[in-house]
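Next comes just one chain, in structure tokens: the form predicted on its own.
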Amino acid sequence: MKLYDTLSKTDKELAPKNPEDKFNLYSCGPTVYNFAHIGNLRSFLFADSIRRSLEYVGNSVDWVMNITDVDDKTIKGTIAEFGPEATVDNLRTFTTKYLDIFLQELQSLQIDTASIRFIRVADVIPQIQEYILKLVEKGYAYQTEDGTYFNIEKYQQDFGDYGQLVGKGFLEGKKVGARVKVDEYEKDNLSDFALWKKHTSEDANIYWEHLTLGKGRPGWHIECSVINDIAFKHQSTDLHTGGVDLVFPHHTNEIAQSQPFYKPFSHAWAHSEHLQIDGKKMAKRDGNVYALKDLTGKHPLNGLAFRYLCLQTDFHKPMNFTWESLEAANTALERLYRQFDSLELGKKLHTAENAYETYINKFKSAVEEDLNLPKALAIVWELLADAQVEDSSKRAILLEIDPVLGLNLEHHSPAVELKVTAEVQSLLDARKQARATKDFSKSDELRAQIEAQGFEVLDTPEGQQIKAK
């Protein structure tokens, strides 16, 4: 299986370092201070699709995800809820609430939480402290009156590759500034970043004591480096994933913090592109930051419909979300479920064996060549439309490839049975006749009457269908 590698800017073959080992997959997880927005969820669907595909082509995968429950945002949220005397215990309570919501959301998206090893930052503070001290001993970090910082200039002198994840020449024309304490910052603010932040009144009573580092808490970037190190026992990660927004500074700084101990930090990097809303960047000021609850509140299938929608766009490309596109994905998914359910259950494959192999091989090729899931999804519809392949074969093929797509074909929830009154059925019959005679004005009039009764009419390739609004 090959995947585009952000660091080398080439398609890279994915394989564990030792063929007998599990494939080490790491994904930057959520910051649990609020609901994850659907752009975040797209990045987790990307990682889940990679995990599913790696297993499909024969790998055993050890998938690790950090839970950021100690950072600027989680502390600010805790203080807002518990007040200026908030403690570490309050931080735990606050972040656990959003962690539980996140885990439920993953399940709604058909991401199996049992397939992931979650590691909370708050559970590994001693290991983070020890790691920081080793960086100080090696000369890649230094202590100041307000914390401990990573020395970019020293790293660049020894390794010469700071910022290469962004692209060659990243440092050209840039000068490393003094220090930056905040977790997130832009490319033009190139400064030594905080590994350990000394406690201030802004952190309430949220801090950890350390004899050498002082009273404080870790910076954001060091957390993932340490969790990788813990999870994979001081070895390079096979593949590190995240959203493209993490390339700088987060992933760039992870590399710099880790390579003084082993190089490469990760053999390959994969990033999913941005998700936009109606062609615009998600922003609170525009009121277009959507969480999964905003989708599923409109229709119970919309968790999986969002997954289906994401499968239609290459994860390496920006995705534009609209309510219309989600509705279309929901309609297509319902149609897929209906067609799957209508396939006869015959146990034997009556179709010629080469037809079965042809579809499996086409699907596998799409997955192996840079995770081309839009093509893989198109193969599903091609298969269903192929009159030369009998139902029993179609069903067997779909059941074999669905573990990659994650659409839960065999065990999907049945559609809610609609109770259509005689009056509504009469309107439906009349509308069907109007469309048959191309009286579209009458058809639209009847549609409005049907919608006034609480139903929605869909014109599909299979004919007129109805659903609850």
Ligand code: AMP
Second form
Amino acid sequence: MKLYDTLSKTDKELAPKNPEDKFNLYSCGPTVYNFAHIGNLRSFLFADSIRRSLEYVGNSVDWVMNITDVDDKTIKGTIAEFGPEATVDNLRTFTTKYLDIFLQELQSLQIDTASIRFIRVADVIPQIQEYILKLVEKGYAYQTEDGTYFNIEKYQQDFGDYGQLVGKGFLEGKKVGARVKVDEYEKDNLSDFALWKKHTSEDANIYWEHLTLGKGRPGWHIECSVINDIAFKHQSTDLHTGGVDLVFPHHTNEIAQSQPFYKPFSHAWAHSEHLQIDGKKMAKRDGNVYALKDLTGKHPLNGLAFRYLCLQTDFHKPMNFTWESLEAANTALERLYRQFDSLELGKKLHTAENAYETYINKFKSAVEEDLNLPKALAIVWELLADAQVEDSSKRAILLEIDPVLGLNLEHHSPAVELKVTAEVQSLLDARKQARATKDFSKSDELRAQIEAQGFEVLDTPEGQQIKAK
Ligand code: AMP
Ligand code: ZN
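If the one shown is the form predicted on its own, what is the structure of the form predicted together with adenosine monophosphate (AMP)?
In what comes next, the whole complex appears, and the chain from above leads the way.
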């Protein structure tokens, strides 16, 4: 399977180094200080789709995700809730609440949390400290009054590839040497970044003690280097994922922190583009930051309508969320469920020769060519509409490809039943009348109106019958 690799800027074949090995997949996980927004969730659906596709084409995948429960934002949130004396225990309580919500959200998106190894930063503080000390020993980090920083200049001298994930000319016109303590910063601000931040009153009583590094807590970037190292036992990761905002500084810095120990840090990098709302960036001040609960409150199909919506846009392209598009995705998914459910009952035709292989191959190549899921989804509808394929084959094909799409076709929750409303009934009565008087153009017109309401009309010897489309 091929996927666009942000580092080499080419489509890269994904495979574990050794065919007997598992494929090591690492995703930068959520910062658990609030509900995840639907943009965050899109990035996890991207990683989940990669995992599903890799398994579909025959790999066994070891998927690891860090949980950022120690950073500027989680500490600020804990202090807002527990006050100026907040402790590490309070931080745990605060972040666990949002981690639990996150896990439930993943499940309602049909992302199997049992198949992911989650590693919380607060659980690996001693390993992070040890790792930072090794960087100091090797000369890639130095201690100052307020913490320990990564030395970009030294890294650049030895490796010469700092910023390559962004692009070749990244360093041009930039001065190295300044220092930055905050976790998030802009591109033009090329700076040595904090690996260990010494304690200040801003962190209340949230800190860990260390003899050499001093009382403090880790910076944001170091966690992913250390967690990769722990999870994959000092070996290069096969693929590392995240949203595009992570290319710099987060992933760029992860590479720099890791390559003094092994290179490449990751064989390939995949970044999903951002989700926007009504064409605008999600921002608190615009009141358009939506969590999954804001969507599912309005829709019966829970997270899966959102999953379906995400599948309709290539993950490498920005996605524009509107309420109408969610509504349409919900309707399409319900229609898919109804059509799937009625398959065995439908008419049987002789299946064209090789139809099974043709559809499976078409689907597989859509997935294998850079994860083209909108195309994969279109193939599902093409199959359902194909009169040359009998229902039992359609069912078998759909069940084989559903593990990639994750739409839960076989065990889906009931689609909302289409009710024969008074309006549909009167259209049916009028059509019966039109047929009795042999007014077939009127009858066809009425059929179209009935179809617009979501029903198919069948003319049988017993008269008109309708079924959900
Ligand atoms: P965070 O919880 O902020 O650490 O982010 C979790 C993931 O969401 C990261 O992979 C981000 O790159 C990604 N992300 C953040 N904002 C958006 C957005 N608007 N659309 C898509 N992904 C996003
Ligand atoms: Zn990360």
